[in-house]
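Single chain ahead, by itself, as structure tokens, in the form predicted alone.
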Amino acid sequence: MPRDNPPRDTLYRDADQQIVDFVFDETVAGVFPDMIRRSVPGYEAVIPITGLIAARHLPDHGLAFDLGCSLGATTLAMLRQLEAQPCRIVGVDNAPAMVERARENVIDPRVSFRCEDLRDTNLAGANVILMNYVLQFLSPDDRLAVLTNMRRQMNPDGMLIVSEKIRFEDEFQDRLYDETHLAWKRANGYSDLEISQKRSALEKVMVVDTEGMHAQRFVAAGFGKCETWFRCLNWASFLVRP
């Protein structure tokens, strides 16, 4: 199970003359629970509810994928709702440090973890695919191909859940939510230096889209229905179906 009282995220506390691109390495894995809870508005609602939605859509002996599983929080959220239901859950992440800790956090014979690029994962027969805060870290050029592959491999009645940071076409709205998000991070104890340095580290790594861009891409990938079930400031989660 996840560690109690996870270490505090202080990775960007001290001034650094050269900010390198953000990477999900051992240092990030060590503070990830604290980092994501203080950085992503709505995270503590999205994870348990996506786990609930996924569990309700998963039949007996069904197959679910938690892509970009990090430390296994979404997988754990599903398990809490499934009780003893027979099924199979596969967590996938390309960061060895994340997969190692996920295997420590989640001990259940129904769950396995793979350290691999999700673009190479065989998703055949999936009833549910979850991608919480993952697509935004893929190259924009790869996103449509990834979703098209999912649609082709998953069951005809499968469900995809995607959670992402978003931006807005309207300049005022985009600035309002972005500035509010930064103020929320300050309220959670991050300094202006920490916020600035992390933003610099993420600048080239994390590229966000509008809700409209997501919806258009889901349709282009072959999905028929998409709805935004959750939004908090500039963070949203989508339910996507055939």
Ligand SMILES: C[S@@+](CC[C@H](N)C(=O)[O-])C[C@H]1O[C@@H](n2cnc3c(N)ncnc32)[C@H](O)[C@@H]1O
Second form
Amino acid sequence: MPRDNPPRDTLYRDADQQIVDFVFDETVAGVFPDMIRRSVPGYEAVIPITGLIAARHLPDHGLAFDLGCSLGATTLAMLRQLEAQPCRIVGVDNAPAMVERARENVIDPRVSFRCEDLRDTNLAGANVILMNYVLQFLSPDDRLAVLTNMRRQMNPDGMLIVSEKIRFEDEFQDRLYDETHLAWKRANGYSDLEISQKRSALEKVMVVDTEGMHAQRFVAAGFGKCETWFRCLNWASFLVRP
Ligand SMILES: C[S@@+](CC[C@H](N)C(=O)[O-])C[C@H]1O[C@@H](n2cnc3c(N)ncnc32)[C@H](O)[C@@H]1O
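If the structure you just shared is the form predicted alone, then what does the corresponding form predicted in complex with this ligand look like?
So here's everything in the complex, that chain up top.
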């Protein structure tokens, strides 16, 4: 995590607030490390291991992208494994509050951050593309085009890692994991009110797909290999290759 003692996420604690659609603004950026750690099961395993996989795949002088980088946690995880290896890492996020803090958190001449929409990012020659918990925030209509563009632009021996919340076709399975996820959030100190208010804020903003939809979309985008390398409840991470 970028900061040692991150401020506690209490954004949805009060009962009398008007719930608006979730945005990655200054208030979210200020509590983000605590929010994501207490909200996403497996986050504290996925980020360091993503960094490890990515670093092992990145050749000397290679190029990596951390798309939807927020405060730079994935970039930092990669850097920890790269030691002094020469390379270039580009972090991309379209939220100014996130990019500003990422620039403070990660000081390394090999890393640069861009405040831009990842749909506009030139990925030409990428050896590694990391996109942890971001695709779910893009319009479903844009997702295939984003992945197709990645496949066209990345190196033929490149690697893509995509982490996402997922849902299940089977009603019982979907409810089981959803309710267990909410129980896990409660165990992490969120109240029922906080959980339900955050859920309302995310309802229109975060659209979740099934594992099968992800797999089919990777194939439709031109990728040849896709496997789920990590799953915890209804959160998964995919390792994808041309
Ligand atoms: C859940 S956070 C990602 C967390 C981060 N990858 C990590 O592992 O710590 C989603 C991030 O994606 C960014 N984002 C959403 N849509 C984007 C877009 N179209 N272009 C660039 N960034 C985007 C948001 O601003 C937010 O910082």
